[in-house]
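Heads up, the chain below is alone and in the form predicted alone; it's given as structure tokens.
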Amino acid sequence: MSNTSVVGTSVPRIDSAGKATGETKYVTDISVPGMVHGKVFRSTEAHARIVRLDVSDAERLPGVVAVVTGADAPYSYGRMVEDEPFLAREVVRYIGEPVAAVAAVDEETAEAALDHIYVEYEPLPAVFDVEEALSPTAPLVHPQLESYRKGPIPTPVPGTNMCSSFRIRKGDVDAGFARSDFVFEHRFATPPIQHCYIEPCCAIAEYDCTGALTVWSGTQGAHLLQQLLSASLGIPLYKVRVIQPPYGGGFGGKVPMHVEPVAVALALKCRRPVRVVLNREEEFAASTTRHASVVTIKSGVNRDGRIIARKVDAVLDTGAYARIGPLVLRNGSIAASGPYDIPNVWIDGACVYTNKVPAGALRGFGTPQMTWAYESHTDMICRELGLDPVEFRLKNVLRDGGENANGEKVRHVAVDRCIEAAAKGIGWGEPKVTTSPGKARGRGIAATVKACAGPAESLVVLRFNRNGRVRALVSASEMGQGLHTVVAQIVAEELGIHVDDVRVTQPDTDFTPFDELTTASKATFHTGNATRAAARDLRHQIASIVAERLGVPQETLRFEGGRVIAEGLGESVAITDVLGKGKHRATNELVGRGMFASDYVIPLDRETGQSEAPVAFWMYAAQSAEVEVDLETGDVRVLRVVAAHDVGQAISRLGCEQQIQGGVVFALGQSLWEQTIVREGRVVNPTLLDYKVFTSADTPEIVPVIVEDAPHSLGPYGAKGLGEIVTTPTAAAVANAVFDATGVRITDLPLTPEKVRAALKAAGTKTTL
């Protein structure tokens, strides 16, 4: 551990007291003069032409203020590919695809309205399935494919449905498979589920008397809200506005922009600010889901127990709207080999339309999905092969030096100490608890390795007043991660004041610096070095003004207890004192300035996946898990999770361990119930009540492990990121657990009850002891 006195400590949150007491504003507590509230008429059809649209009857309704159709907002938008319009245009792509709006004095009325909006479809084939759409013969969602202006990632196939493909290439794999002594072969599949934060989507959007457009909006990225909508209106990008302010959870389901574009379109038509509030149906039927995928997983082993090949085809199921999918499928791709050292590897990846919901990035990037198929085909290799799981990720698993499926040569890898860890922590190999008549206990443990992509830039500002206090101005988003809190331990431990006496602020593009979007648990490392370059440069400042009113050389100056304190001269200043006085008594502030860029990426060769340095930096993890088994009914109550995680350095410890503790939780929903239930393009399941997820009752033990062996070297203090990789094994070591107590392989999520029962019977199973 470092030598460092707040940063690596355990502080209460700094947002913590208004959450809990309700004091916190978010954009639904927000109130805008003349505002009036909108409401979304969306597609009944799953791919249709519009015959006729008629909202005369709606516009005509007492209390209506305008109605906007797709002719009205003839715009679109697209971070990856620009092929979504804000409104329907002629063709609706899925069910629950906005195709009109009304903004109305109050919620009620815009709702009535709805019912006097009147539409004629055309029905068009449409598609399901995602391996049907990568068929020559499949009606293609998207016709004009090769028209829309993209971005650098995507690599779209037009005639096709193929959004956009990723490959890796690294040594020979045929010839890796033909020296193998034995090859395995595995599919999973996983379906699409719900991000499930406690506020939904919802946003404000204001025009003035200048034409200039401010948004008020629950985003992960004002800053690139303010770009995307910039570009897609035609508009400079200082007239666009966006405020954050504080928001309920985001997961990746907040990028780039979802009810901002009708927001903006009714605001455009009224002239009066509007407010569009999705409600929990629309967020299930009609927002963003995580990518379903199908992954197929092909493995070359030697007697020794080492992997000589293996071959990974994944297909992602992005539905009728690129948004941020090719981006999913590039991370998540770019890791499905799994934590390994393999010298062949080829890895074919695909994002895929389909006449369906959109899906989105959900805590993992493609993670999740690439480390479920991976670790239970891990698993299940070593089942077939009578070897110890443990002993067998222990083999083959990466180490510093080692390199992975992108040619790099690794650093700052603890991978290996997860495992042990998770595998000592859950009792790997120690004798199983008696268990009651019809049930049966079992352990399993997975591993998973994430990447934080980049390059990204992020920018601090801190304003240091003559109260002492700073206040920190970072863009980047604190969604219940605990970034702020991070932030102020940082500027605490550098200018050796309380974290109290830190202020944090809500991004705002017109005042807060530049941090284009908070996702791939990138903000510790990227907006955490820029917090403390700022800190450095502002201690910098102090420490000028204080050496010259006191003498003494600046190096011999140590910041602690909110004072500078004069090393051997038994003098100090307090850090209150330094502004306004003497010399400096005009000066009333300081400010100090940060910045970081992971601008040492080298892009992926395109042909190949290769690159020396493909990533910011990558984060490992284990986990271990303990179930037992109802052999009647199939029902898995998970007992016991061991979660061990290399964090390089903690910045806060408790922050850590919570972020471990709720994305365990997370993890287990989507691992044993969560699935979004999707027939002939219509979301079946669209409420909580359909669609369970883990509560606390539900909750089992759960211990998390920080693991500290191998910080990193451009880490703050050494710090990695942690968000998001918390999710990703959790679910291949349940399955793994339910095979080693019961013997069955269940391949597609979630574990349900049904599935395990039907199982249980297929591989002739007693159910009663």
Contents of the next structure:
Amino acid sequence: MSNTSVVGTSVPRIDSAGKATGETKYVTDISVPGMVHGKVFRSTEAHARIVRLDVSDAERLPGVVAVVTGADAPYSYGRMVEDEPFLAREVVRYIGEPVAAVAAVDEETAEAALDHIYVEYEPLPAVFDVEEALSPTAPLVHPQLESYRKGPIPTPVPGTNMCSSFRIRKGDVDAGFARSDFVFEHRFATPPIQHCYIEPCCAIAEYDCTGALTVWSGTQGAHLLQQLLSASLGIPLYKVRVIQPPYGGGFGGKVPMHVEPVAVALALKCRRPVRVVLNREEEFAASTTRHASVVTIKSGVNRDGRIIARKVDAVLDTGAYARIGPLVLRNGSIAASGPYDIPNVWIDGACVYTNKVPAGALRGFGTPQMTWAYESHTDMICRELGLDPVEFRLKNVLRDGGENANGEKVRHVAVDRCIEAAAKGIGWGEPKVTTSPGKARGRGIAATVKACAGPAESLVVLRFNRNGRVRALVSASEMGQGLHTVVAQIVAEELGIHVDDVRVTQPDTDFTPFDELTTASKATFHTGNATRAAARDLRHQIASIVAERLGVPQETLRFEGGRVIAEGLGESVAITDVLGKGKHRATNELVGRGMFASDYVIPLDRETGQSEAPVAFWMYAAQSAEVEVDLETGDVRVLRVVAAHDVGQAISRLGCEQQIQGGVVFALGQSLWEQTIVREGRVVNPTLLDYKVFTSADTPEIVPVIVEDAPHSLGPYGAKGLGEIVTTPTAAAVANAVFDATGVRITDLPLTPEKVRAALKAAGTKTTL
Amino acid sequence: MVTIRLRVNGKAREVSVRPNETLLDVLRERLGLTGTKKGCVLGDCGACTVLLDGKPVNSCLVLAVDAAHGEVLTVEGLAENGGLHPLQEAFIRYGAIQCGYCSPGMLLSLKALLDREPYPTREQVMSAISGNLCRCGGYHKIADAAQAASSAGERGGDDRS
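For the form predicted together with the partner chain instead of the form predicted alone, what are the coordinates?
Following is the full complex, with the preceding chain placed first.
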């Protein structure tokens, strides 16, 4: 525990009053004078050539301001691979891809105009399955793959559907298997799922007479969006301004551009501000999913319960466009052997194009898929060998000084304590509660590790005014996770002021300094560090003024309770009186600047995935679950989850609890029933009702355990990240509990009643009373 | 266009609406009350919940013409006598709010519950918000807030079972 007064406490979130009263203006609440409304005409074919596209009838309709097609906006974008057109040109690659768009005086008119657009397609062979996509005879989603511009991370293979690959080679995995007493191999799968943020994607685009573009967007990365638009449109950065109002949830789904390209294309044509908002069906069928995965794991284990070798083969379905897929592959695969100290590791990851709605980051960056696989597999090994799953994990788990799959000697690791806390909290080893006939109870546990990959750079500017209050200019995104409160707490901590005396500005690339995007649980660590540096810069400036005024050395000054106190002198200056009183200085405002870059990250060796410093930092956790299974219906009811998270140091305790409880609920839905069902490229359950998001009525008791035994030496006050890892171990803990209750093992998510019932029947469990 | 009269947050309003226009769109677009949120327009998410004659409804499923002569309460009308409603206070204090997009709907569903049941059990609270989806939080902090704001909470009682 650090010696702090604000950091580490529970404070009410600084953004909550406006949200409780309805005053906060979200992106979908914003209106710009002269604004018109855009709607998208989408592909009904999974893979086809556009033979004819006729928008002339739509253009002639009263109230229609502009209609655009790919010919009007011949731009492409992509942070990893520049493979995605603003609007389809010549070819469509998934059902739901934008083909044309209409701007009209209101949404209803725009929507009605879509019925007056005519398109003729010549179907092309499509591919929907990743394994089929990798066969040499598969239809190619991108025959022109070689011609695309690409960034440094992806490794596309022209002439195939391989969008990117990743590998780790540590030790000699075959020799390890040969030396092992037992070798196990299992295969696991997860479906595509949806973010289901409650506020849909929305953007407004406006051009001025100089060709400068302003975009209001609920984006997780204002500066990233600015860069992408600048690069794809070929206009300089300073002519693109991105304003990010508050928005209703992101979870990785508001990193890709879902509405901006269409809004920009329409605004360019009609020279009026254009607003585009997705409806819920478009969110499901035409935004971004989590990657479906197929993961095969093979482990060699010794009689004494040590894992000697582990080989992982992971294939992710990235859909029709790369988006952030290559990064999801890398950040998920990098820890695909789990939080364990294993001498011989071989990991092969592939990210594969198919003719489906594109996939991207979804609260975990590939880690949920990998954890599902390795923690189900770990449990299967224990059950087959008759070993206790908690003891087995504790025997193999990474500890300080241990070596991970990248060959890095790890530090600040408390995953063992997370496992212990999760086990204790769920009553591990205690006799099972007897329940009503026809039902069975069980307990399960899972541990996990997640990378915040980096390197990344965050800048923060703090403006200290004559009233002693601080305005923080921050481009990292508050999307519900509590970042603004973390920033305010850090400023308050450093300057000895109250959290309410700090206001945090929404990102605006014209004013708030660089912070590329808010993902991968990076913001508390990176933006938090930058905030602390900026606050210390400010403190130094304030101290120099007060020192001069009181005639004492700066070093003797202490900031506390809204005062700058001269130790020993018995004098102090109120923070509200620092400015506006001096004779010799500019006394209206001080500006503190802070920067943090995780530039200590050493890129992984391309062939072996080895590095002494592979990531900005690692996060660790363990969760346990108790379930009750209805042996007749296969229905799984989760009774209790204990979620123990190694956060290094909590900045806001309340915020950590919110994230842990919220993450568990998020992940329970994905454990039990959430899946985007795609048939021949078509999403067939595109509503929240059919998809079934977890509700309050489904929610069990969730016990958050905040583990602060291993503060990170580079984190602000020792803090690590938390936002994503809260979702990664839940599904395996639940499935392991289902096995404990019933003896049946489900290896593909979700654990629907149909699947569990079929497995119970196949296992010969008596299902009728 | 049809002209309808209704009371919104205690004030008489007269609005011209299209016959197929929803109460949600009238509140947001014509009356500028954007506190009521638009999440799915299918009645699935509950973000647009308002009270119509004291009962919680998904305003995306109510035609404005059907709300004529009704009494509508939105999140903007929750604060009383210049101060926040106890539910709003408790939402802030107990960490019931994250992205906050579900919060207005949650608040109104809970207002309806507390109006008819001043001493709700945990189960009643969880049931009252089962039509309001929250994707950031774990529902428990919302329930904590509701119970703290209830009469039981005001008396210092603790009925969390």
